[in-house]
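What follows is a single chain, given as structure tokens, in the form predicted on its own.
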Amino acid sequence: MTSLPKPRFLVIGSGFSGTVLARQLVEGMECFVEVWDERSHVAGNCHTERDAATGVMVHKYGPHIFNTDNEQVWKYVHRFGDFRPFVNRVKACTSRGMFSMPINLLTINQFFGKTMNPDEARNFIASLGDKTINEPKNFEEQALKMLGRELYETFFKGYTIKQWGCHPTDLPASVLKRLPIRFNYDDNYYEKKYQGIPAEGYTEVIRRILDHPNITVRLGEKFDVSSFHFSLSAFSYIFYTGPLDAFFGYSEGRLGYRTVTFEHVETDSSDYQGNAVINYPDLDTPFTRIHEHKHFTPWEKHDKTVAFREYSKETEPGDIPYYPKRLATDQALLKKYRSLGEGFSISPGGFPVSFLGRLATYRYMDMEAVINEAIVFSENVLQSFREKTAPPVFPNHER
């Protein structure tokens, strides 16, 4: 009796979404997976590499600190790398001086020249809030209600304008609600149980996830649906993790993103700023922050350093999309693209495809959320193939 050929899957993108999905598929069923990425390396925006001149591990597309409360996700990444403890202690360089972020008891006392205890500070900050604002309609109103004008204008207004390219009144109030304000001296930027950075970098973690005899990786391979000829003899199914609007050739218009660029800081110093990340919220400083990469690996010792200034701007053709803006116009456009995605496999020239990851679902997601969603999605996909039903097209409901 002749056995049926093993299904072959194509995954577009080698970030965490695509690689975790690929690994889960080959571990969950008899199949082959081919992973394509248009870049010359795996790991997407998490890519890390050693600086040739200094030996410092550089986060090529900006800092990534892994943080999660999800024990399953924490155990999963530890299968493929040694994650060393790391606490992100951000500082803010302002016209009023250098302060600890997020805003905590030390920030408040230093900023106002006081020595308040937690209860005193809580009552003091409450007294600064704008009492005329009942239900904040936007980011600025939320900040003024929570913090008062001085803290808002020093730490948030300028940074927000630079980061998002719009006035804080154009952003939803929920953006600020996610930022912690602490009335103790805890300056850990995150509040998650597990926090760390892989000792050998994120790219090595991704390589190990992809290190399976049934997974093939093709780099420098750009996927273009208009010129791609799908054949069931070549692939049983495609999983796409790139930008959703790009998949459809921007037929409905471009989804709004902010992107970031980096400028190398020329220095002969062995330690440029004494910290991994320093924010620059003042509007008269053109960049948003400086990150010094040797401080992301405090277990290593380096005689030289590497630092980059980070600038934020609108995403143009050819830029790497980073942060989805998700304004009202973007939300309307997203609905159109999701509708196209839902009907693509039954449209003329279509083929069976699912969309996964932050770019393909147009959401800002931390690494832990990306990994968790890829694990859950892969379980649903495996079940659908066992039951001979169609896999889900998207991992999330529209929102």
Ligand code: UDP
Given for the second form:
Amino acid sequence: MTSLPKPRFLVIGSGFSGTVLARQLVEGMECFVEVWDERSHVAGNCHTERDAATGVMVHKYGPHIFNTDNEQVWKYVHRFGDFRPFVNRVKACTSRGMFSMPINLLTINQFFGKTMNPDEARNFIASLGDKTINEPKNFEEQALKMLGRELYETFFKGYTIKQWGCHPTDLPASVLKRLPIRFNYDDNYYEKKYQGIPAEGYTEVIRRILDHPNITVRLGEKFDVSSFHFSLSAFSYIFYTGPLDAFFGYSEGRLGYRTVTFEHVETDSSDYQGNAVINYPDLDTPFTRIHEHKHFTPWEKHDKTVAFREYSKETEPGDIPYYPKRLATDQALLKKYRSLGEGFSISPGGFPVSFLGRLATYRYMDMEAVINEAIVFSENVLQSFREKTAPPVFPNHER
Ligand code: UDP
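What's the form predicted in complex with uridine-5'-diphosphate (UDP) like, now that we've got the form predicted on its own?
Shown next: the complete complex, the earlier chain at its head.
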């Protein structure tokens, strides 16, 4: 008796979503997975590599600090990497001086020249908040209600205009809700239970996730639906983690993204700024922040340093999409692309495909959310394959 050949799946994209999905598939059923990435390296925007001149591990697409409350996700990444404790203690360089971010009791006391305790500071900040705003409708209203005008204009307004390229009144209040305000001296940028950075970098973690006899990786392999000839004898199913609008050749228009660019800081110093991240919220400084990467690995010693100024701009054709803007026009476009996605498998020239991850679902997602969703999604996919039903096309319902 001959056994049936193992199915082959194609995963487009080797960021955390594609990589975790590939691994879960080969561990969950008898199958082969091919992972394609158009870049020359795995790991997507989490990619890290040692800087040739200094030996410092550099986060090539900007700083990534792993932070999660999710036990399952924390355990998952530990299977593939040695995560060292790292706490991001961001500073903000403003025209009024250098302060601690996110806004905490030290920031408040230093900014207002006071020595308040937590209760006093809470009452003081409440007295500054704009009482006329009940339900904040946007970022600016949320900030004015929570903090008042002076703190908002010093720490948020300019940074947000630079970061998002639009006025804070055009952004959802949820963007500010990512940042806490604290009435104690805790200056940890994140509030999550587990925080760290992989000792050998993210690319090594991803490489290990992909290190399985039934997974093949093809780098420099661009996926383009218009030239891709789907055949069931090659792949029985495609999982796409690239940008949703790119999959459809931007037929309905481009989803709005911000991208960031990095400018190498020329320095002979061994320690350029004394900290991993310093934000520059003033509008007259053109960049948003400077990151100095040796400070992300305090367990390593380096004589030299490497730092980058980060600039934010609108994404143009050829740029790497980073932050989904999700303005009203984008939401309308997303709806169209999602319905194209839902119908794609039965459309002329279509094939069975699911969309997963930050770019394919057009959401602002941290690494932990991407990994968690890939784990949950792969369980649903495996169940569908077992039951011989179609897997979900998207992992989430769009609100
Ligand atoms: N933000 C700001 N000033 C800062 C840091 C952040 O105004 O010094 C705003 C900005 O709009 C940013 C948002 O708060 O997009 C969320 O910050 P977070 O650090 O979460 O941004 P991300 O991780 O997306 O870079």
